[in-house]
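The chain below stands alone and is given as structure tokens, in the form predicted on its own.
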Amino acid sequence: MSTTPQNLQTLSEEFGQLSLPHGAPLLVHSALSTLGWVEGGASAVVEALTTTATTQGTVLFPTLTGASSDSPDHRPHSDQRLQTTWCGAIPCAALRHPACHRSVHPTHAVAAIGPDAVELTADHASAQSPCGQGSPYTRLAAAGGYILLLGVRHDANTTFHTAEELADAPYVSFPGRYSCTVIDTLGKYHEVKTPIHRWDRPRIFESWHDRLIAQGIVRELHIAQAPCRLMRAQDLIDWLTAQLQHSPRALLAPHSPYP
């Protein structure tokens, strides 16, 4: 673990210990102030992790725009010209990248950088759900992705919610599917018809830790003073629809309304 101040040298040789396949792509949730002081911020870090966490993969960051106002009554609305996200200093910088193409879904969207970027952020808003079949969730994970969690725990783990709606999970979504909107980056206005995610449905993913590692599902890592997780998402996906198909309330939290 190091404790000295990071550059963009740095970071890419620490980085490189992730040692993924070739092309495979990275899908990154961060927290900056873990890795320790860094020089060029955020955005040193988006170009560390594009040019050398991957061998010729792509890299792609959650740029959530949902909030708990979220409902039937009050859809999600997002301009992506305003290159907004609460995901965070790293998916922020991401979106300012020249590269960066970002899907378009009014509450669930990911940006991504590299070969791959169309493809794996494409119809986002023609998927079944917002993180299910069709998403960007499930597309990294058919090509072979990988998850990083920099500094973060698996409460930021949206693929979490890929296994749920996979599992057909009652609880996750309002009933139905509903119009809601979105202008792309471009200015373009799309009508988007999406399951939308209830936020009043406490979850318990961290608690699911320990059984990761003992499934060999997750490996620990340090980068810089960031703890770390990396993780195969099919992996992750099949194991937790599994669990979920087994016990539908096995992600949620004891007190939390079902469905």
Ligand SMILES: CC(C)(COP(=O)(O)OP(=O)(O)OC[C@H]1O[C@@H](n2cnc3c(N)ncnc32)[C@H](O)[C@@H]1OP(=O)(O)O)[C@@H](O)C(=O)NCCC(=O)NCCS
Second form
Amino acid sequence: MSTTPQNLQTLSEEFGQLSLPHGAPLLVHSALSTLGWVEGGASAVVEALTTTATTQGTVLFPTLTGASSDSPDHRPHSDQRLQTTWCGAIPCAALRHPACHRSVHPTHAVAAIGPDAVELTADHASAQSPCGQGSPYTRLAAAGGYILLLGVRHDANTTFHTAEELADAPYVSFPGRYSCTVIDTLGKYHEVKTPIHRWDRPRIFESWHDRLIAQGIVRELHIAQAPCRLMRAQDLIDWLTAQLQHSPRALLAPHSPYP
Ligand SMILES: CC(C)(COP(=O)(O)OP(=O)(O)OC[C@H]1O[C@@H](n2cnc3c(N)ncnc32)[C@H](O)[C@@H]1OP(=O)(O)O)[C@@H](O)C(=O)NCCC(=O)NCCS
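Alongside the form predicted on its own that was just displayed, please also present the structure of the form predicted together with the ligand.
Okay, now the whole complex, with that chain kicking things off.
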């Protein structure tokens, strides 16, 4: 683990440790400040990720815009021309990358850079649910993709929601689907009919970390100074979905209302 400032070259070497299979896409949840000082900031991290983290693979970034105030009476709306997300400086830098493609979704959009960017982000607007069947999260998994938690924990691991949605966990969203508007990067309006996540059901995703390690699903490593976790998305989804079928409250905090 290095404590010297990072630059494009040292970061590229660090990302080489991931040893991903050829062509495997990678979804990165991140906290820039955990890497130590990076010359060039978030853009340098995006450059290192997209040029070296995967061999011919695509790198994806969560670019969520949903808010705790979202509800059927207060529907989410996203204007992607603004290039905003609350997922941190690295996803924001990815949105400014000239080769970035962003999925069209009012709450759970994903940005992608690389050879499969268009395919992995396509048709999010017609996915069954924000993170479920047909979303970039399941497309990544079906493509043999990986998830990297770069300096963050499972609380930031959106793919836990994928498992919840695939297992039809009733607490995830308000019942029904609602029309929400998205303006894409070119200024085109989209009417997207989607379930809306509710934010008043606290989760305990991080408490599953030790079990995920014990199952061999998650590998721990360091990238520069950042403690990281790497996992194959489909393995995570399959195992979590099985846990939810057995124990539907498994990912909910004990005090969380259910359903
Ligand atoms: C919230 C979160 C983004 C905060 O992480 P963070 O490292 O503090 O913030 P960012 O990644 O936005 O990086 C900006 C910070 O990096 C640091 N920074 C700035 N320039 C830097 C550089 N060149 N080198 C290293 N660090 C730098 C600063 O502390 C900066 O914070 P500031 O803008 O307040 O000064 C992170 O904890 C998180 O949760 N990430 C995952 C988000 C996600 O994927 N959510 C999905 C939910 S389902």
